[in-house]
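Only one chain is shown below, in structure tokens, and it's the form predicted alone.
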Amino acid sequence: MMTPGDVHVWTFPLMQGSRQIRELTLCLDPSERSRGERFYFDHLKRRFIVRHAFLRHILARYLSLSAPDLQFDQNAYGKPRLSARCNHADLRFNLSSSGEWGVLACMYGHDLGVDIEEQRLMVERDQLVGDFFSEQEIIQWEKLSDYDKDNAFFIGWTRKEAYIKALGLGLSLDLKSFSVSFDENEDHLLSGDNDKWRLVPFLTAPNYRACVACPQQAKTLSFFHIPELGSNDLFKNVQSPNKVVVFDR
């Protein structure tokens, strides 16, 4: 059960068998099915179906609705949200996926953001830092060893992505206009709205980095994991919660 002030983060696998894909497709609306069909590669189509079906099932559970009954629209910058017609509880969410994993963050009454990235060799790593990181971040970056930079890049990138997704401003926000820390123990912005947000890193699986941007109104942060689909019950095998963070007020 989620109460006001709670943040719930769900992680789930995008790789599902053909039977599960058929079952999950049933809850999608015609526009989602059409978007899924546009993918040329089958594995991308299957991941799209799983991502959106899990989103529907998880959100519907909080709203005591059926997954197909949910309706979505978006803000002026394209950030998806639940339509007011079905969102009586003012449930907010943000969704992200990378590689084989999806993550979903939920909270009542306040926007939030989440990002996940599969850690991999980035030949353009230093170029991306120069193009998208702030001067304050680059000063931190240049003090790191080459070995530490591989990990620090994904810590910083997921924090920046989670923050801009929480704000819901899309590409209109300059990534250089705020600064984050590469220190995993630091959960605040170094510059920007640093008194309004907490940036909490977490791990979903080996070689993955993720971060959730929580508003200061958050009291607790709980992590839930769906390792596999249960027979006729998406939540049968939920591991809940495998971690709870209580924020100092």
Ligand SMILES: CC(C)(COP(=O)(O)OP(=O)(O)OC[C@H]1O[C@@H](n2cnc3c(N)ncnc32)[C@H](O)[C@@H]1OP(=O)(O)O)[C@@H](O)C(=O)NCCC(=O)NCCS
Second form
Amino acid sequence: MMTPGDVHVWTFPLMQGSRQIRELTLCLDPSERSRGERFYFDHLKRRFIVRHAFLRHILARYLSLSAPDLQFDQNAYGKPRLSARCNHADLRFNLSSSGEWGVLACMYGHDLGVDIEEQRLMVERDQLVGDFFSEQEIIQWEKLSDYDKDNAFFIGWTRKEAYIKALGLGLSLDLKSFSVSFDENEDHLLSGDNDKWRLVPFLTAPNYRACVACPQQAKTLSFFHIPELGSNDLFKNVQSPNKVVVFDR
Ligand SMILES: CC(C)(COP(=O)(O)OP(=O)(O)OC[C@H]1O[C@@H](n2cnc3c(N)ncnc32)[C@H](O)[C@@H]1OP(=O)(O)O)[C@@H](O)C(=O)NCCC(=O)NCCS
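Now the other one: the form predicted in complex with the named molecule, given that the block above is the form predicted alone.
Time for the whole complex; same chain goes first.
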């Protein structure tokens, strides 16, 4: 059960067999199916279907609806939301995926953001830092050893993405206009709305970095992990969270 002030973060596997993909497709609406069809690469199409099916199944559970009954629209910058017609509880969410994993963060009544990235060798790493990170971030960056920079890059990137996704402004928000910390223990923004958000890093699987941007109204943060698709019941092996964080402000 999720109560006001709780944030739930779900992790789920994107790699599924053809039979599962066919079954998962059944809950998608015509616009999702046609979006799926537009992917040129089959593996991208499959991951799209799986993440949207998980999105529907997980959200439907909170609303006591069935997955195909959910309807979505989006804000002016493309951030998806549940349409008012099916969202009597004002459930908000954000979705992210990378490589083999998808993550979904949700809470009642307040927007939030989430980002996951598969950690890989980035030859253009320093170039990206120069292009997208703020002056304050670049000063922190230059003090790090080359070894620490590998992790720091993904901590910073997922924090920045989770924050812009929480605000829902897409890339109309200049990534250089705000600063995050590369220190995992520092979860506030280093500039601007620093007491309004917590940028909490989390690990989902080896070689993945993720971050959830929780609004100040968040009191607890619970992580749920779906390791694989159960035969009939997606949630069969997921009765309780595998980690809970309580915020003390
Ligand atoms: C599109 C964007 C919202 C996220 O893109 P992304 O990191 O490639 O993808 P993610 O998997 O994290 O998120 C995609 C999901 O975010 C959601 N989303 C779409 N627009 C959104 C918006 N304006 N705000 C929040 N969420 C949004 C959707 O649910 C989408 O899922 P879908 O494609 O299945 O519909 C945008 O922030 C972006 O393009 N970021 C890349 C910018 C960049 O270069 N950053 C470098 C930082 S160093």
